[in-house]
Amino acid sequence: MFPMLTLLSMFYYICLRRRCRSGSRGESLGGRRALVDLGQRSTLPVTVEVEQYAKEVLDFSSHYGSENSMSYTMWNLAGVPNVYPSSGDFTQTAVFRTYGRWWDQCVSSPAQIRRTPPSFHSRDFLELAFEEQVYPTAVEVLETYHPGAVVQILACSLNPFTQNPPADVRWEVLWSGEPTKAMNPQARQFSPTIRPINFPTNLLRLEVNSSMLEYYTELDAVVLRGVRERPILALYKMPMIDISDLSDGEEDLSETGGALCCRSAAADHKHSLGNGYFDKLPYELIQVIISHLAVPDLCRLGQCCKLLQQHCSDPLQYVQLSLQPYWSRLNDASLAHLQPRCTLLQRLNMSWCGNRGAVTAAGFCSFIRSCGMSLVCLELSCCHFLNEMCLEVICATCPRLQELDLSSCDRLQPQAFTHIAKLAHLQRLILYRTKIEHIHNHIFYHESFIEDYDVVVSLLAARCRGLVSLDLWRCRNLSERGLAELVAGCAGLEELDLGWCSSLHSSSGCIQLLCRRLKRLRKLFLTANRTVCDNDLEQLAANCPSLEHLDILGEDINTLTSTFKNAVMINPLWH
């Protein structure tokens, strides 16, 4: 028995040594790769817990409100609560731009890029800075209406107020979950159990998905609780060592939060004994099998053997590439590793990626020059590294580009957008929350710059007669004359958003004219118009048989109830 115990002790010692080569024994026992039940640990109260509200809203993907207003904007999240514990629809809260599933069913909704992980649920985000860095013990989100949209909470090692930011910026997930719909739409304090992290933070990121909700979710404030000193683990539970994972290699990409990189496997297989039965499988069959892997898994698999390295480097595996789920890990080195594999790239999603210096304009331009010739779809929402040189390279290198998303790239200067006029095949262009003024003779808008929206729609009607979807959200001075020109020139419109266009009045007959001209209409937003009448709904029912989405939020529904019943009788599809 004693020799056996000695042998087991030696084996366990070897396991611990392998785990401890990069740090102390205490760090290895608490490391991410050890299988530890953190729920069975307790911390000693080494200092007083600090409670603080957000000091500043640093970044966000969208909001319901206007850029020059405070109503329904993300900036309402800074400071103490304005509404909580009250419930209801309040303008002093933060509201995102969308809710529900029907946004994904619209004509303007892009198709999902292959290899997007099913565990990636985030649709919007916001980043909040707090006064003091602490080791988080709790995060509380005060939701005042239709809660349940928060799907992930992250903490950053960077102090956003420092004058000398570090080169290495880490993001750690404190909590993650799936989209939910709360049983009660009333206010609540959402405080999930968070994971401990080994660095202090005063920068949090909330990611949301409102697809399960029946109305806009509204957030009032975010509370960060934490301690100034790192908690001491009072009770240790000896970690279980996974005997199938005793390698001295690098940490898993998904666990370290490191860069998204792909290593060459050529140097690791000098003594390879063959590829097993994979050598007997047809090349095409292996390609089909690995096409179901996410991008990091594909990179890992390429390190197994030369055969799989060849398959995982095949450009056909990278025709569509979504890097948005890995925004916290993507950097210039990642793009450089992916560059030789993406020569056939057609659809690329880099939304949210590369901020705070992780991706530089030079690194992005190098990638596009090498991989952009076949691009037809490019999504760059909230990519703050973009500058005029980047847009110039995109427009010069991607002649086939049909879809371009620059939403919330609010740091691009107006003159940078002049290059977009060179994209002759462009079919879909999103410029939400940008500073664009004009593109030579093609006028586009931003509510803070354009004074006459009638000029915008007049040019669209004259030069874009094949237009299918148009979003004129909050074009406050769009007149009945401009709308008449638009519907006369763009009769094929299937989606039209006139939400908060307060200068349009139903009494002028403009809405009824719209209904008679746009026979293919599937989605119509008249949010907060407040002048929609019975005759407008009757014309919609009689002339727009394909209508699926109608938003008349803000109208007096009591006066329209009987008209709704008549409209359903005229158009059975409205049931």
Contents of the next structure:
Amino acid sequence: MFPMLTLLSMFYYICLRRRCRSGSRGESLGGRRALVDLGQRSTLPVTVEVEQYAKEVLDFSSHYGSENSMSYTMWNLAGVPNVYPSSGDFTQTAVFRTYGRWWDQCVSSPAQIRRTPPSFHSRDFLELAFEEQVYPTAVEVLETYHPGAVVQILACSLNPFTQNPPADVRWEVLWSGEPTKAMNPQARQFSPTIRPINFPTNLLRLEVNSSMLEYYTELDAVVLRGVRERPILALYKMPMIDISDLSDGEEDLSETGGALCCRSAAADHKHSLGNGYFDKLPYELIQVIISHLAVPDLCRLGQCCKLLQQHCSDPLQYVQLSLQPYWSRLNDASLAHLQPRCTLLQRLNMSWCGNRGAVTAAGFCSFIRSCGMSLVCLELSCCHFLNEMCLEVICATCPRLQELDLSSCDRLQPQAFTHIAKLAHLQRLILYRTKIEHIHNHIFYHESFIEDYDVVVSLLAARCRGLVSLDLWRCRNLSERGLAELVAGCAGLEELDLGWCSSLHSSSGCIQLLCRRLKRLRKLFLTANRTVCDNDLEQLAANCPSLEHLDILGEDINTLTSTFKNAVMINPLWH
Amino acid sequence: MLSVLSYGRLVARAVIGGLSQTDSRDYSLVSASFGYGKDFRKGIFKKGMCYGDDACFIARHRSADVLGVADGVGGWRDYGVDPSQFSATLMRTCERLVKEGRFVPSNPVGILTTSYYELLQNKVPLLGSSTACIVVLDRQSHRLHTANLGDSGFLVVRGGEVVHRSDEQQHYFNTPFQLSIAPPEAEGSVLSDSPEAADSSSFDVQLGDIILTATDGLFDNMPDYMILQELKKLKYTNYESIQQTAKSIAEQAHVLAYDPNYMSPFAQFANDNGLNVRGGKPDDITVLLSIVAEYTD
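Cool, the form predicted alone is there; where's the form predicted together with its partner chain?
Below is the whole assembly, all chains and molecules, this chain first.
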């Protein structure tokens, strides 16, 4: 009896285990079985669409408001809309620092680096984190004033709230377009058709370009709609392969000398006819031809054959290098691969690159050490991997540096900036939204955490007599005494931004003094200064014949245009 | 002997500690508002509560409950400026600050300062001035932190008696301390006090305490004993009863304000200063009534 029972139970047990195992094996076969079943069912499972507002603003390139304020700052983009569907200029919206063509047309704006692809329109960006990861089906941007600036929407595979970030972070473009200007400046919900992607995301990036707009664009909120389960459609439909996407241009670079050429053997022997007509062209001509290619294409071309590899590795092709359009793909390996080619580098734009661990400080330093000797212009806006060691290396290796842009590098500690004093030839320095606390020789500042701007300005007046452009945006403590010293010392100033300097009052005569002294003034911003009066404008018209850009708060545009005949752009607040 | 005593003390402490469970619970304020504008105008509908030139707000945050009142100075009307704009925007900005957590519960003056600074961030700043009174209940520490600039104020009533009250801040008769933004040409001649000049205080509160925050329209027309009489009628701590009591207090003040023979506190104060007047003081009345209760979500 009992042996029978035990035998039976053993038998039963073994059968049960086998059934379990085969059951799980069936599941691990994956989606295929599920799909097969699906085809036979009459109704599809209901997918729930999740709608979320942004939870947090993680990063951005600029904003109009002061750093600790709620007005016109990027923090307003998080959460539910404050203003939409009303239209107009409200402080509870997110506004970028610039708009239109003003800043591009100034004397102090940097020359555009060659080879910037014409499809790269982005001038500013912001990154938003949402609560839950979803496969996006729609992204809605609620714009409340002068819409039309969004040019690209990207999604990231990384969950910014995770404790253990994965090594490989991918960004996919959900939508991209040209900068536009909407027919009327009223509020609208912008919801472009986005591409499906095959990973869930809760980190979105919006890139904007407001150069066609007549005033600041203002954003209120961003909505991410998506589904939790991977949509079935994605398994059937292959995403259209776009030639321009094949570009893991920078990743391919890490295959050093990976020549895919089938004629390499022949080319080694016969110096002449291995490359067809290319062998007949002079070296310089090929160089001129390939100088029109964008950087990823240049790198890919170098993989065709040894001759082109030689051409594409020629340091003369890499005298000006803009890596900003490829920010999502640049990493230490790419820098290491570019290193041997960039020894003659003079202008380098790495703005926005290398964040979230893609580029390390060590990788960047080694790149600068080998390529930075001739650097004249270095743009490192929003590069959060920078630390004090990087600045030290830059200032030690690049003695001829004339232009340095460190805007929004807000992880740099104040003492890191002491190294900048070693740069003896610096002409343009941008420290917008950095933590600088102390002042040095021949440096000029954007808004920062300095307490007393009068001191800064008097130092500038004493040491930088050749100063051409000065941006004192939101320097609240600047007084008329400091301004008087400045105009006395730096009489050659052509551009002066005194926006939101609330301590400057016209009644003290400081603006009239400014007009009389700065004869070469081409750009003057007195944004939000309510004390500017007619006398000031008359003095300005009488003494500054070269004035092109003027930003004042006022009511009557007609008198202004008649007073300033040469002015190209006037920005009174009320039209 | 000594050890017995210390032992006894330990035991007693343990027992009392076990019995008193109130310390760990969070408190909250159940609040309602009511008011009357001076000229019966409700004005244009604005977000938040506005009564004439007065404005108020009630905001909740994870860590604190915050109330505020602001009394717009009516004199700006003579210069073509709408006085209700300044007070309403000030209160709305304070509310936004609280909702976004940009404040420290123990520093209500900071809320005023930040809010005033935010008003200046408008490209064309609002003109006008107002008093302000902010009351913050820190949920966990059970402390009430207050800031008062001007002649609005608050009362804390426990067991039928006033246990805390704010002091009026006046430069001279009928000219309270005020936050203001003036047109640039008038900046020297307009009274403008810094938010840092606000009086602040902090004290513990208990469950069942009644906090009455109001503008001077109430305090100038109703003396304390009348207010306390009305508050005695408040039996329950639900929103409807509080709303009803706030309404009856405001109504009574409103009636008294227009009584020409009534010796209001305002008239009393005027008499003390040598002005021979009687009657109530017609003014905007705003009443915010709150009870300290346990926190429920």
